[in-house]
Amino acid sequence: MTFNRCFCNRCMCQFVPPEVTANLAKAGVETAQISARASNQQRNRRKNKIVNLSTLTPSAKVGHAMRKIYDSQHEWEQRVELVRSEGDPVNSDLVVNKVYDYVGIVRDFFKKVLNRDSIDNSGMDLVLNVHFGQKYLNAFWDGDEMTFGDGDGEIFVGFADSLDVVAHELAHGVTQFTAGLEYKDQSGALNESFSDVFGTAITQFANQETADTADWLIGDEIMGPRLYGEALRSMKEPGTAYSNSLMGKDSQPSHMKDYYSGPKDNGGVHINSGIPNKAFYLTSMDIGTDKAVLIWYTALQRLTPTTDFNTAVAALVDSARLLVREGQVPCGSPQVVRAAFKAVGLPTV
């Protein structure tokens, strides 16, 4: 099943968490402001902007999986000036060349390991605008294409030189374009935990690492001299991610015990992500990144837009269970989700 309706339009899907960008504001830090202030205005402009994504089919040819990369010059818009395109040769810009491969890395993963014809399975061209705004302290998947801001030199660095970042924003585009999960609540919280699992398969897909070896660490590539050390997230071990003067401490409960159910961060989906994240991380310490993350990627089929975490779990079990009969993972993968998933708590009664 195939959902084409851009539900992160509601709430762009941003790298850096809102609580993240909230408490650097509180701690006085201006770029924060600033960026939390553009962020509203991109939103606002979502609305406004025709994305013709509810009249294509999934056999809708929409393009060649091109990549095309436009420079913002520091402007708060998007497709300032086409820079490089799909075969063009090196650019001066360094931040256009690195986005260029990082994009090239993802796509390749996505074609070799999951057989998946770019972001909407039918070739999509993959839009990129890099230096967007004024020392502009995130990224985001707005529902057809990637925007990156430099950040502040001091907080965090270019988000464009993390192929983390690159990896988890367009990882939102194929989650849109198969389940459609609703960017709000527990569906929220998958849409965005599906986005960690697949930014850290690829991660760990380029640099050669295995689930032993890896770092588990979601955005410290991003991390500035004034927080070099932090990370935003952990799937390895919600929670403990950073505790700073700047960014607060990391509020991301590890078990379904200590779930978030108050309404901030559209009710906690960078929050309770980290519920499923720790499933993830479990599961591939037990039989590899590589097996894990293509159960999660069939599950991820079999959703629907409200999807919810118990529903989540039994189409993950399901999906280990027909990988197991088609030779795709070791036997016991089923039992090794469920225990996963016992681990923090779920399926809850």
Contents of the next structure:
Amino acid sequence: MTFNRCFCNRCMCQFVPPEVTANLAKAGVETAQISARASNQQRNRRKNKIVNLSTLTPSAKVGHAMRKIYDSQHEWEQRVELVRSEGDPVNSDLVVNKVYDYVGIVRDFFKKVLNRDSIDNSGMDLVLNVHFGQKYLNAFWDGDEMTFGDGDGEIFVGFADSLDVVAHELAHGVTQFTAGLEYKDQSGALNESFSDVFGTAITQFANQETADTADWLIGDEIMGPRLYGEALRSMKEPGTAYSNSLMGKDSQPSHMKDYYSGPKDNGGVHINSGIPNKAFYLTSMDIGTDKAVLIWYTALQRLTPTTDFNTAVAALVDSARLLVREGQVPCGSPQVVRAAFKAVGLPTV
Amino acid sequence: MIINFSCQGGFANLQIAFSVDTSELSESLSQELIDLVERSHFFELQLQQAAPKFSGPPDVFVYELTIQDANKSRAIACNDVTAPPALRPLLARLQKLALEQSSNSD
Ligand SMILES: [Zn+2]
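Could you give the coordinates for the form predicted together with its partner chain, as opposed to the form predicted on its own above?
Let us now look at the entire complex, which starts with that chain.
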């Protein structure tokens, strides 16, 4: 195989073509963890491993986790009726088909781009419930499966109608099976941020957008007629997503100086997530969302349930260094990640 | 009947509340709420042993509901995973009232 030269002039590192990276994200991650202590010899072995794997794996596979879509039929219960399983023909219910397609995109992104085999990396079935309850204004991950309400048609419309939302919820499952970040305070804000990161990266991937062309909004597709044009979060400018009498004003900070330290929202998990969200945006604008998400995913596997912001920044920078060494992200990426967090006031001293 | 309701969290991170003395409401709304409370069997309801975990699961709404009626009073907390289905119609109606109230408040 051939390696392309890295874009930068500062070093002689190598850049693995994306079609290879696609097959190798997992191998890269596993070796990345070893490579912190790796000698040159190990590094050469790893290069060989990359070549061998790419020879053995003919093409990027799609994920094989089975999709199972249940219709709650407006009851407040999960798994009321199984309406579409993997490979079933299209259903007469457009919401069922949409969520089936969206979760397929998410599954395939994790497989192709990050080489993760479903939520648990072991091909776990993807169970989704739609039409949950009556005019239910929410979507959630309960530890095993995803559940989506239809909204009330005024404030919010169907939560399953948004790839952002589907990817965000599935990503909560991925976080549960990797870092297991506790859903409160800084670890909870990181948990939320990782879900927004995957939500937006997958949406950009599916829409063939780049960091410059994406809107960086979360939840804009689910705003109903009374909130039309608003969004729930902006990763580009946290704190500007909405301002209206129904929801009040977007209170996300974009810098540690405005950090929320009150008790609401489990210690501000959907609030302080604005800070790492903005750092992801800044990183993506510099090296591209596809490279940034690889760094974030690598770091996620190195975090623990009580990781705080400072520890996460260190893990992200370390992951960037490992991926540079792997040739999977451009040289200079660790500095880009550091600068992005410096711009939002992290790490704190 | 005095009802104190709050709902926070969710994907949209709503922070809403609704407090009312049903005797101060219109006849129809008052009756509607009294009926919903009755049909939920609020005062007899068996809650899951597991109280809502403070730290999750992700994106669920956390509901707090206190109702005083005659000489009965009960306060409960639950979330989207632990909420008994029988309580759901009451929670949904109170959530709507809380949202209407916040949209009229300025
Ligand atoms: Zn979330």
